[in-house]
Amino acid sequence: MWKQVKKIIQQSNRFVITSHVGPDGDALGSELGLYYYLKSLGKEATILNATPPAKNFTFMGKNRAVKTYNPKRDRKLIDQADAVFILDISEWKRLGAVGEDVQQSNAKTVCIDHHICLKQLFDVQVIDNKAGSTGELIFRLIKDMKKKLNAKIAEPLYIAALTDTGSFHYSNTSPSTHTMVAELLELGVNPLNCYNQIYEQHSLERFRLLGQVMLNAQLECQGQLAWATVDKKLARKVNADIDDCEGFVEMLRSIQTVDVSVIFREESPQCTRVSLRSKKTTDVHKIARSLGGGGHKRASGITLNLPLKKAIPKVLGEAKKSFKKRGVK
């Protein structure tokens, strides 16, 4: 498929540079790492996304490469792209208003993605769901295209590799993984620095708000499945942004006995995001897919236009099919 991609890359112009709702590392550094790599074709290149990054990656777009978009404003650029690549998600409804308009646009749809997709959705699809992230299938496009790469493409590619391998120690963390890293250190990438500016500049209202949802944790299916809620009354108790509890999933998953984890996050009184890790037996990304969801094996999450109260129950009742399968009440 790369063949298909690069033809459209040395036949087009412009381009736009989209990803999901609530961009991640990832997305954010598969998009900077492209849009690096277009400007130094000559290309005219602008990443647009729906929403803006977290507050621990909104150093990645501090050159003002990365726009939340406008409408208003930035509708243009869409009408006029050549093309449109999509990166790291493989459906419109998580492109938010981006999604919407470039469907009524004239320009090729370019999807680039690590997660299971079932459907051809878009006019080229590169999906590959072994590979560690989407920064890793970037860097084998630009390699494929014969370019050599330098430190500003580097960087949000070790980025992306960095983030969704969880500092590579989750399965998803291969050998050609490594050897991308290897590469993008010779390059000058900063490890240390990468780290310190995604992991450790949080609040302290994280941590109190962290203190909060851990107290309220539950624990079912004999010690297996690990659950906690965030709402926004809780958030707004200890002066903490519900955005603060990235992260805190993974913490859960970290219990002893614990197989499944999941985190249930108000985001409006009628809608509840829900992400779930699992640590080496269940397959969450069945339980997702099942309520509408996506993403992983190991990793997955789910929006459901519901009140965190029904939301609960829902989520809880599809996971612990997988339990009792396997005799766990």
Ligand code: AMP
Given for the second form:
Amino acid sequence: MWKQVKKIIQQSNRFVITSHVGPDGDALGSELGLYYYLKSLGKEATILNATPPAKNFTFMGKNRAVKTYNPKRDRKLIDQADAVFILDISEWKRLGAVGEDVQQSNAKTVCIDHHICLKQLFDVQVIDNKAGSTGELIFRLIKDMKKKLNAKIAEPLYIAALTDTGSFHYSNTSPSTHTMVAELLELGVNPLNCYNQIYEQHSLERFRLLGQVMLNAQLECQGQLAWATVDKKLARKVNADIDDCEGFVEMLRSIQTVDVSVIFREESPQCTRVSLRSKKTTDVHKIARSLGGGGHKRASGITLNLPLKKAIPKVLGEAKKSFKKRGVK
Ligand code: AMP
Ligand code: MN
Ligand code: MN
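Mind pulling up the form predicted in complex with adenosine monophosphate next to the form predicted alone we just looked at?
Everything in the complex follows now, all chains and molecules, and the chain you saw is the first one.
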């Protein structure tokens, strides 16, 4: 499959790069890494995402190369593209309007991802769910093409690896993650700056929201299931943004007895976003998939077109079923 990707890069001149809605550190990091690589080959490339970056990655969105898709302005870039790279996602649905327009175009589609994907949906598909981040796969591609990396390519790839491995402690962290990172640091990446830009830009309001959310957190299934909700009313009460709850689900997981943590986020009266994490035992991807979501074994998400009140029993019901199978009530 890499061979086909390389051939497409060699034979094409115009590229569009895209990723999932609410692009995160790995989405933007792998996009920018690939973007600077294609630029170094003298190719034309544009990054088009259906929605702006997730809150703590807005600094990456300030890069002029990253555009939030505006069909009137950008549709022609898709129509003129020889190939479209789809990174850190392997389904059409979460590509939003970009995906819809790419499907109508003649461009070849190349998907590079590390999520669990069971179908062939793109012209070329390189999926390695053992990779810690899509950034690692982009690194592998560039190394394979015998091209030297440079500092511009290195920083976004570092951010991809940093964020998707939970700062290098999740089980997807491998020797090859660290080998790559060593090389990126040699190229001048500044870890303190990267960490500061992503994890040390919080508002006090976010911590006030954390306090409120944790006050209402619940433990069930003999302490192995932790869950909490974040609704608009609560966010308003402490003058916080609903997206300030990013990271809360990992905190809930870190409770000693917990294996599965769940955060329910009210997107709108009819839409709830669910984040699931597992520490060691439960496969939360199975739970997410059964309800139309996806992700990884230890980190998954679901977007439900349901109000918060209806989403909660639906997801908890599935989670509890999985505990019950193992004799935990
Ligand atoms: P999050 O909880 O939003 O940080 O997402 C955790 C993981 O689940 C990420 O790898 C996402 O790509 C994936 N994910 C989140 N939301 C969805 C969704 N609605 N459908 C499929 N996968 C999702
Ligand atoms: Mn991602
Ligand atoms: Mn990823």
